[in-house]
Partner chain sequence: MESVPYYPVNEFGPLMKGLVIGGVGIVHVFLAQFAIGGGMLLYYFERLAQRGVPNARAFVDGYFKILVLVSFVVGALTGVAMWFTTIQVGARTIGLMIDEFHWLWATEWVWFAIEITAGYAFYRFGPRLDDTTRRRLLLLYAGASWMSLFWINGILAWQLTPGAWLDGAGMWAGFFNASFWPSLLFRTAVAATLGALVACVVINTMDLDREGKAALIRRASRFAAPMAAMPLLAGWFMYVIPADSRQWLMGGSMPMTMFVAVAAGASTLIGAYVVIGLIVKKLYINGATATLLLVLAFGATAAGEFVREGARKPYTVRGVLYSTSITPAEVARLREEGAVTRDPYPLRDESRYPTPQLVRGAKVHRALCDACHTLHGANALVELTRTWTDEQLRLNVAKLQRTKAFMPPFAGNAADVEALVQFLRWEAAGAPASWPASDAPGTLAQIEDWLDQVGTSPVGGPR
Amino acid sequence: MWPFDGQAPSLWLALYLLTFALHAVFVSYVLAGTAYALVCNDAIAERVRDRLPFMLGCGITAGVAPLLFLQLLYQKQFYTANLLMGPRWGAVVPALIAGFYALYLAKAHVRERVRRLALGLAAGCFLFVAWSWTELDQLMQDEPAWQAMYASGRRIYGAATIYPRLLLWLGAMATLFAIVAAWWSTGGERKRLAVIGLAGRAVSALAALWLWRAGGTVDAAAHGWGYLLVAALVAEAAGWIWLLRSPDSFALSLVTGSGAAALLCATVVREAPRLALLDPPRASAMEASGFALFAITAVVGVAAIAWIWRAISRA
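Can you show the single chain from that sequence in the form predicted in complex with its partner chain?
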């Protein structure tokens, strides 16, 4: 099934997409959750503030895996875009450190003004990181622009597709946040989150329109995944509406299932234009051993994390 053809790069691609989707869930909770906690002051915001540092830790940890597979798949493009953006790209790490500590400060017993300042700082840091990743993703795909960008010394790529893509992601992040947060909420809180989930999708739809007008396209090979994505989004929207009417029903499971399907389809659709740039697999990478070890360790890892989950659930 396209784009997975059974060769070694397909395995890298599948692992990249899966781990990227997992990373997206956590960082969506962090970015949209930080914004929510900044703007609102209710029980949801209180819970979110409490969980934000943990979720950011999970987001960073989950982000290491796609970063690894990205370097296997698009080595030349990824490294070149890194180098072209230079110190401005390197600034994502201090931004994340500042944002991380700001989240810890926001959950500590501090005055409301300090808390809002901390959340504002964290939101700004995470927005900077999201914008930088969007730029990097687009710059990777624009090889004709590389030499001129290097010669000019500019560190900001600034293509027309950057802001609509970023907005599309921000909308999706709001929805993913709403899905995760809804599992820790009940009744009226879930209704509020349903509104956020639907609003997020509306923002993404508008951003997709903007992106299309700015020159963004859906790769022809990905049309099948595109149809699946639309079907998943329709099911998710129906689930949100059901949730609005009946917050404590099965609706949240429907939203979660369809939202997860939408995320996975969207990662493939997003990846499609870049697949044309795939490096021919390097012999050393193709011949590298250790997959069996990784597979066994992954099973051990999942079992260990499941045990931890069970142990703390009883606490």
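Only a predicted model underlies this, so the values are computations on that prediction, with no experimental measurement involved. Positions refer to the first chain, counted from 1. Between two forms, the rigid core is defined as the largest C-alpha subset superposing within 1.5 Å. First, how it differs from the form predicted on its own.
Can you return the structure of this protein in the form predicted on its own rather than the form predicted in complex with its partner chain?
This part shows the chain on its own.
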């Protein structure tokens, strides 16, 4: 089943989608966790503040692979959108740096006012990055708009689908944050996170309706994945409701499994409209090797991250 049929370029698409899903888990924890720590002042917020710098580092590291696959698959579209957005797109890196140091400031022993200012700055930086990536993704698909945008010198691409798509992912980020944070919580804390998880899905559902009214569609190649996505979301909702009633039950495992399935299906559905942008692979690329080295490097990288995670958790 596309894109997991093992054929080029589907192989690279599959690797892109899998690595993007992993990246999405970390950045969701960072953005939604920063917002939670800004608004709330409880045991969950304290644990989140301690983990945010590390999770941001994981998110940036995990984002390298999908970024490289994105450039490999959509060279003309990706680089053209970069150039059209110009300095606006280049501001993503300074925003990440500012957000990264703001998280460390929020983690330090500082006055509450300073901590909230740092968290507010970090949240604004990460929201700007999320908006920029959403806009870039849409601009890549709208080649007819490139010439007009270049001629006018505009740096902001104002398509009607950008904001509902951004809101859809922000809702999903809240749910992914709740899933990860729930594993470090117990009792009533899990009930609070279950409410956040359900609320995130409700926001995503409203955003999906808004996106559909703005002209968004599900590509024919992803209809099967769309049905699987709905089934995974139903199972996840049942798990959240179960968790509200019994926070120490098996429900969290159900939520985690169905949430992971929903994330994978959502990434495939998101990617399907860009299939038409892919160029046929060149013969020289088809004959090129290197997958074995990539696989070994991936295993070593995952093992190193797992070891660092374990070491920090023990500390």
